[in-house]
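The form predicted alone is given below as one chain in structure tokens.
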Amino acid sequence: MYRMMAAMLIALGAALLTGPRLIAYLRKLHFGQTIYELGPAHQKKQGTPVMGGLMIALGVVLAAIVCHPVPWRGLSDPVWPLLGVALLSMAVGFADDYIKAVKKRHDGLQPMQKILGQVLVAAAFSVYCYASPAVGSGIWIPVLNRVWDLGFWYIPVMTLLIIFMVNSTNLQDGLDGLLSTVTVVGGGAWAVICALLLLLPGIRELCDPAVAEVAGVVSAALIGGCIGFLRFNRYPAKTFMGDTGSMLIGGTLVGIGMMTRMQVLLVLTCLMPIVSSFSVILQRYYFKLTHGKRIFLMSPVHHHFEKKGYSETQIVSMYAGVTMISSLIAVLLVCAGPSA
């Protein structure tokens, strides 16, 4: 628990200390956001420095290493694959941001380039988890308190899960402070869940203690990094995290869920990013089926609320409240596990 608190404070400090210099440097390089959307009037945000997610990444990596539970397990230590899926997911986003900001190609990476990068990262991490004695091919089912072994199907199913979650967090990053706020709340739930995995009888055997400790430290570091980032990203934002930050967050959260074998709880802790994805999917297919009709005024659905007249801060507060309720349910499901 003390390591988790220390990790949160270190990541928070790293973001607060590096933020001003990073923003100034990004502005000097003209790494600014280009606004092309046809929906809510965000033109005033034109040129806001992007890639601010780098300060979150720095905090997470630094805190994960400094506060790592002892003893270290060398190259087989669970911190490396967890940081790996987070940073490699971020790398795909960084490449996308770089092309947008420097090459001035507003589409960034070509769709096939982006999906190929994500597939390679997702498949590699899924194979690692499948082959790892500390993780394996089982996933815990809440309420039933049973582990469902997917066998070899674990690899393709988890590969799709990673891609879906990384893109869901990317879609959620559309308003000042939105993704970072819901991540603080959802990440807080994961920190509590990891602590419970170390304490609760009947649940402890579901996850290797070393994995639970590392996942808890990384969860806390993500919370601290996002709180520090909010200092510069809350409305009106001085910087955006970009795909760099949103894909880092997606990779980190899904990595924690997979390594603790509690992937099902991602539905609750990451509810609003998932809602964003489904709003885009529903809008697209409904538009095609009805030859031009729409369910939402604009998707992802947070832009629909903007069109309805809600302010960015109101939408962020609403999303945070829903995430808090769904995350509390996730924690209660873990607490109820031993007696199920």
The other form holds:
Number of protein chains: 2
Amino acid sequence: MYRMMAAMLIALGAALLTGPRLIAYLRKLHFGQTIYELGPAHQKKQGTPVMGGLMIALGVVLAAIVCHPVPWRGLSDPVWPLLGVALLSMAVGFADDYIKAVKKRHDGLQPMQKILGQVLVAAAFSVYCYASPAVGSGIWIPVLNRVWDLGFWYIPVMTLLIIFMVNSTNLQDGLDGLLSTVTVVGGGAWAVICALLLLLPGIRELCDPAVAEVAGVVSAALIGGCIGFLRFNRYPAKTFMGDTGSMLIGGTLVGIGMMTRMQVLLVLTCLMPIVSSFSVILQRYYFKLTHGKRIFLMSPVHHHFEKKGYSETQIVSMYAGVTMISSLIAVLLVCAGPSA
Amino acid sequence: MYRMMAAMLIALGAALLTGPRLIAYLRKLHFGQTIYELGPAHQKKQGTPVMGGLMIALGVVLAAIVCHPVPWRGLSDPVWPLLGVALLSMAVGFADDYIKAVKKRHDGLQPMQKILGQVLVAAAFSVYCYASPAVGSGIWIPVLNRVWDLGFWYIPVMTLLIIFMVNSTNLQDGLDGLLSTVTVVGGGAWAVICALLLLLPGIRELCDPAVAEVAGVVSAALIGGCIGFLRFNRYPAKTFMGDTGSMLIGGTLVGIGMMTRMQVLLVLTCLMPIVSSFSVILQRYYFKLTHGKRIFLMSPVHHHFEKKGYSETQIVSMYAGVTMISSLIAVLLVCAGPSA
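Mind pulling up the form predicted together with a further copy of the same chain next to the form predicted alone we just looked at?
The complete assembly is shown below, putting the previous chain first.
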């Protein structure tokens, strides 16, 4: 527990301290955001430095190492795959941001390159979890409080889950402070869930304590990093996290969910990113089916609300409120497990 | 757990459904806010209906009754004193708002009347807790994980605590969405703490399960009510909660803290209201000691930040971030209890 508190504060401090220097550096490198031409009235955001997500990554890595529970398990320690999926997911986003910043065009990586990178990372992590004695191919089902063994299907299903989650957080990152705010709330739920996995009879049997403790430290660090980042990203934003940050967040959260075998709860703790994804998918299918009609004025759905006249801060507040409710439900579902 | 989820959703629904009608009704009665002449540039808020806090109260009471754990303990049920301290604290604020709305002047109740009302409510609740077999005069000390019996001192100390907390939340309520946002975050911590009090070995022995369950339901209802209220209060506000709402929130939170004997954690879950109070006290003493110098441009300290040029939404975001950190620390301290 004390490690988790320390991790949160270390990541917060790291983001706050390195933030101004990082932003100045990115600005010097002209890593400014090239705003997508079709976006609603965000042209004034042109030139805001992206890749601010690096400060979250720095905080998470630093805190995960410093606050790592003893004893270390060497190369088989659960911290490596978790940081691995987080940082490799980030690497795909980083490549994208980097190419955009150099080419100064909106299209970074080729779609196929991006997908290929994500598939590789996702498949590798799924295979790791499947093969790891500390994780395996079972996933916990809330309410029923049963572990459902997916067998070999675990690998393709989880590969798709990772790709879906990483792209969902990426789509969610469209308004100042939006993704970081919902991540702070959802990450808070994960920190508590990891604490419950360490302590609560009937639940603590579900997860290797070393995994739960590492996942808890990383959750807490993610919260601290995102709060530190929000200091610079809240409206009006001094930096954007970029694909670098949004894919880091997606990778970290899905990694925590999978390693604790509680990935079903991602539906609740990451509700709004998932809604964003579905709004894009729905919009596209509806458009094709009706040959040109739209459900939303614009997708992802937060841009729909924006076009409806809601301010950015109103949308962030609404998304945070909904995430608060769904995240608390996630925590309570874990608590309700043993009594079912 | 399911009761807590239901309580949150019922209170949310109640606030969202009654909100528009309540605001229209208050507007008709001309229960508009008369803005304090010295406040920074808030004159445009003149006429916004106050007492929006009534929708939170409605949600909390409704959810507390509907989701009450069975069996009811009749008149000795813990729900009565908890709702009692919440609603009677609110009644003092309501009287204040009502007089202001009728007289159309900033000074509502006479200071002595207000204090007298608060002392009566606070003393009665403290005596109840002292005498109740389910509560008693012990308070839990985190880190040490010991119950410290205050003996007869419990009554005066807790009376002061209640008065302090109710006035702290009252002082915190100065910007659109500020108090309700920090209450959602801090209330989330209380909901989780109550779940831990029901389930976690080493912690569940500290609290009567009936008390923990009632307190959990009320915490969850408070979150739902505040999120519903935020729908109408977020910047730019359509209604203010008024002293009605802020004193309800203070009374509810201190009631939950005292009945679960975890009142020490209020320092963390209600950190920002407490900081507000201290900023006012510091400012006043410093002013007297130095014969006219000030520490803050204006107190409570959120107005200081406002005068420094931060926007309302920036201040709310900052306060929410700090509360998120301190609330998570509160939850982790409870988790760390048994392992100490």
